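What follows is a single chain, given as structure tokens, in the form predicted alone.
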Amino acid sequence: MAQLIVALDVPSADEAERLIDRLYELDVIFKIGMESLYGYPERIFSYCEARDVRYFVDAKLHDIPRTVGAAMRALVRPGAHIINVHALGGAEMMRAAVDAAHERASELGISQPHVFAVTILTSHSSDDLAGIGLAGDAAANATRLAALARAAGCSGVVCSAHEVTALKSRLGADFLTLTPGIRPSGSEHGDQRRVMTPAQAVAVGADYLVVGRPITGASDPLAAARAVLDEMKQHA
């Protein structure tokens, strides 16, 4: 059954609070984003401990291997249920994180989080991954960087939801995919490019959809997360 990500990018720790009470009775996961590991990260980790819900660490890790473990070891808390990594870093950085998150859950007496690996992010056009050096479409980058993913241990990967059949096809079904870039039927894109709706995502195998400005947005996020649900629901 695929769940439903509710992104928390919002500029402040009082608006993110009242995003998780206003939708604390839906069996959803919280993103924690740049914006608020960089604006409020400790309050928006100890309200989703309090609140007891579980939550995405989208910290996008990417360094050296030492330095992406030691961030991993970190971020390794009560709730956590993913964090994720940039595939780019490499197998060996993959690793670190992996091994790094199983350690530091084994010492909390933790259920280890999921890591999951960025591929190709879904704003990027083919001319984008051309100006940064990457021969070939988004969905060939996506698969060769899932499957370095796989073999370093992770979890899953976060793809485009166009990409899903393929890497299911390929690395299994239960290597587990996690997609941004989901707009509700109606919706504005943004910036996003390579965009599906819930149902859409669903049908074709998503295991994790993310949604943010429909819902975070809407004049009653309770009623458009429903909504998102519902949809959902369509073609579990």
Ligand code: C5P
Given for the second form:
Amino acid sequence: MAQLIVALDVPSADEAERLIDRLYELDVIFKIGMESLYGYPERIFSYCEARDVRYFVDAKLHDIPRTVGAAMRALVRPGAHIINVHALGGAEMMRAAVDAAHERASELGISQPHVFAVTILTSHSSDDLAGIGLAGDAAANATRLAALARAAGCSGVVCSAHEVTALKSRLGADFLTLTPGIRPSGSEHGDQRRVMTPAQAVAVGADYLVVGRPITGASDPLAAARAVLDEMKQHA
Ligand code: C5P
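Moving from the form predicted alone to the form predicted together with this ligand:
Following is the full complex, with the preceding chain placed first.
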């Protein structure tokens, strides 16, 4: 059964804590992305841990292998269910991240977080890829990067739901996929380009669905999250 991840993309710790409280009963995973990670790191980690919720650290690490390994060590904490890096950082960098995550988790005596690799951002269209010098479409690039991530020991990849079928048939159903760019029908796409509805994403076999603005921007975030979960269950 696919799991819902709610992106805590809000500007203050007070708002993030309110959102966690409002959604607490749903047992979702919370995403600590750049806005919360750079804006109020200590508060968000402490709050998630005090309330014993699982979280995904969307750090998108991308640097030389030693630096990424050191950053990964700093991010491994109880409650960190998933931590990610950019696959474009290359095989050696991803391997350094995976090794550091496993080492640090065993030093702390906690369960090992999954290390995921971002393939191609869901805000990128094929034209954007040409602009940054990547030949081929998003699906071809995502599949190539996912194969590299799997060989480097990652548990899965962040990709568009449009790429899940091709990825799983090439790399196996057990290689996990985490899909942002999820938009319930009728909601605004914003800057996302390669989108799918929750029902479609579950139908193609995505393992984790990330939803931000359609929930955080709703007048009733609890009702919006429930509606996404209901749609996911109906199509599981
Ligand atoms: O508000 P929305 O549902 O578009 O939020 C999606 C979240 O997922 C954002 O926090 C964004 O940073 C993140 N993300 C993404 N595409 C990726 C990786 C992460 O949209 N490839």
